[in-house]
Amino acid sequence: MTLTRRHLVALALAAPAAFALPAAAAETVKLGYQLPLTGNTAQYGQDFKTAAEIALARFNASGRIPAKVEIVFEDSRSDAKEGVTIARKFVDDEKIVGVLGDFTSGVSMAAAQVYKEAGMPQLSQTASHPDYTKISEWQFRNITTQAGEGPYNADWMVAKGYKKVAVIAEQTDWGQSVTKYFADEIAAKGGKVVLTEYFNRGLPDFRSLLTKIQREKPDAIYTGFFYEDAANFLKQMKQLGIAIPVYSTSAAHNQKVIELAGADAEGLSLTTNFLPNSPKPEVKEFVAEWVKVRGAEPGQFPAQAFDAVNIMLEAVVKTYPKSTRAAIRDALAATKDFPGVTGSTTFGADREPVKQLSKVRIVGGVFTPVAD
């Protein structure tokens, strides 16, 4: 076939389009997400995955960078050994430039040792043990810690006139931090912890523990548990006819507490960063997307995951096309006034989030903002 000058010009014009599209399509920025997708905390990991998928789909459709972002999900089963194995897998994949997770502080901290040595930025949506971010310059979190929540709740309860408090929490590192920071602050404000008890997560029968609490005649009860245990505790408390105010951390902020405990959840007070009925456009959009996928309003933890993924994606935007692990870390460290569904997030020099807590109480079957 003889190529005329017109053919050559046409080929020359077509060539950039023919080759540019496949190159752009082939380019992918990869992130890792370690989370429990099976095991006894799988419900939380599944929530995180849904939140991440909502955030990622929205980001990839936005065209903010001329490349797609991919998230590689790995199931840690909330097991520290498995978390370390995943961390090694992620750092060995040169294309992964940042990691999200894990769920529990224990698994997050175990994996953090690997990320510390490899120089991989790690952002956990829920690791609230105070020592997590002290591991290295590579660890970040966007959730408030018990070092902040404990004193906040203690001050709230003292202001209500509750000076004698019984404290119960799950038998984990996180549970111990719940009791420590609350107890230190309430003592400093002239109050007293009259009982401290720990239980194993998933305890089916709280009645013997409730009997111990009742004997101490506290003004109120402060708790460190997640929604399943919260529902059981509140139901059995009402069955025993115990009418003592109950306060908790943001870990219990989940619509399933109300679904499982029904009217027995009425009056539970807790702190949170997320109000699903907020009029803010970003909250309304996230809640609408979540309901479309899951059929019910999201709680605090899915909102934390949604914000964590978006904060990481913003770091990708800031560093693209040179999104190295070190560049992502520096971009995360520079995060200031990020407008998330859990409020504005700024990372301090210690990579801790500067965030505001809100007070809510279950009133009429709804988590309702309260002033006192």
Second form
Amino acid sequence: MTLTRRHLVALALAAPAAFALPAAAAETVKLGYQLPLTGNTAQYGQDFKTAAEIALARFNASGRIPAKVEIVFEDSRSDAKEGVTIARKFVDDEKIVGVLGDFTSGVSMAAAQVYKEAGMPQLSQTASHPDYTKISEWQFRNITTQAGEGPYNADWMVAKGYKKVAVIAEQTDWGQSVTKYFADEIAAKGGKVVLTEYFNRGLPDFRSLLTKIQREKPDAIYTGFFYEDAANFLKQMKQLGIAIPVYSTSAAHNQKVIELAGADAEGLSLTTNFLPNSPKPEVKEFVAEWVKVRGAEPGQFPAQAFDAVNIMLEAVVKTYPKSTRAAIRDALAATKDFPGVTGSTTFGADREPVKQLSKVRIVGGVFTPVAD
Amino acid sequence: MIDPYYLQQLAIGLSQGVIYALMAIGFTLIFGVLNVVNFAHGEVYTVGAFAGLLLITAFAPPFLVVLFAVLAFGAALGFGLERIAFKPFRRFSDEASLKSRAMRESTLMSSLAVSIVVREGLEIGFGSQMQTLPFDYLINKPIELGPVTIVTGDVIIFAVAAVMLGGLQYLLKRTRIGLSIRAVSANPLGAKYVGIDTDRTIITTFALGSMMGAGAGILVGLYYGAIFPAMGFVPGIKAFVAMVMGGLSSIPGAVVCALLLGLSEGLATTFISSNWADMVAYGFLIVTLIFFPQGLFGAGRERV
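Right, and the form predicted in complex with the partner chain of this protein, after the form predicted alone?
Once more the chain from above appears, this time first in line as the rest of the complex follows.
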């Protein structure tokens, strides 16, 4: 009797292992994705996860390589300490050959130190701090930095005849790069920054700041903020009856700005490299998939994540079946004219993406491409 | 003649102060007056706002109905919160436990735990982004007063805060419930010995305080048009600072200090950068603690 029971137990223990073995033999290629899935910035991480799942499902269905690719998602909570812990975990898992993420520059750069030591290719969809790709040859990003967007915006505003500009940005590494690159270019073009202010992300009340900006009587306001701060800023600006044109970066390019601020968002001008209503087939396909899952159009960040995952998968295809970490890195570095939804992407020798920027303005509740 | 610029900044600072005061009143009633360490007030505020949001999206009732429904819901929340995080620590009625500071202060952890569970739960259920609100419900239509612009919400929030403050002062000073709240806070054991139902008093205070917290949540949510799971954190901290500055146990003191905080933050933006405005508030707190360890209005011994 006891013998039978022991047999049963042994059988029960052995059964899953027996099923697991052939699955492992199929040699799944594993990638890691570190991103905030809980905490204050979870909405961004959730977007990236959905984008990655769309890209991965499409890839695995295409059968371009005779194995499946799997992405391991880990929640970093936008906390640098968590980011480093996850990085160690990914590095220790020998099956993981490439890592995507993190969301913020701060966490990405903290984790990058681990990836640099271990030799793990890291591709962030959003880390835009200038120093990120300078950490080592293992760091890539799929976002143009403010070194590109700032001067582009400055030229746009000077061309419109706005010479006196007030600049506000959130108090982060990213926010400081927003003001710096913009101010350098506008000074070079004969314009003037009349006021530079930083605020803490998530500030509920911009009215004191707005009143201060109004006193300087600028021709336009250039802003470095994300969509929630953007919505609050624009709503309170309308409340106070201030009518000064507002320009911003691609970080504010999100359908939620219009949802949250409604008519008050009208006229916000910004630069972006993703146009959800573009007629390109790859964009249409991605937007349709996204709308199926989420019910609304994607903003620029999910599009960047989608492209980042696809660029990584492309590197897996190029190197398969010898997809080692070093091989993936070299394949990433060789990425040229990748046809993504955020335009064609080429990595320069400095592992920075070269992308085309477009001008967009909110007109009639829609992000509309504009010439000026 | 004062520069209209400063008048406008004063008005903005004042409206900020009134918002902090709205939060500080309920907070001080539980934490300060009843003398129960409660770190879940910020989540009562958030849950109140979310309850209002759900009601608005489901039934679109008139504004006043939303407000009163949220107040009632807040009272129920207070009851539930007390049951989960506070009552278990009062299950021993022997003298040693009743006098024990450890038993009293362990609610710091239990209320913090409730607050974390609630916040993370909301994030799982709703996501951490700001919720979209119907624009008709927002209380931010501009009102021009000469060179100064305020919004409808400022008037509403001021009125509600004034009613809360006046009502509570009346309740605490002139009614038997108020007397029993004061008795329980001064000496729970003594209150029990003279026949006061301490359990009931504590539950009543929680219901009242949480009612005010939830009401503050929906009002401020509609004021800024911003309802999200982490919305209670910053107002909670500001209310805490106002309470400590006001001398822990004085509701009018907390209100005055909340106004002072709002004004100083509003004016600070003019002279220093906006991201340092918070420093002014915390600077005030440190100065108060060094020079007035009893708080600005906490000289008296009695807790009201």
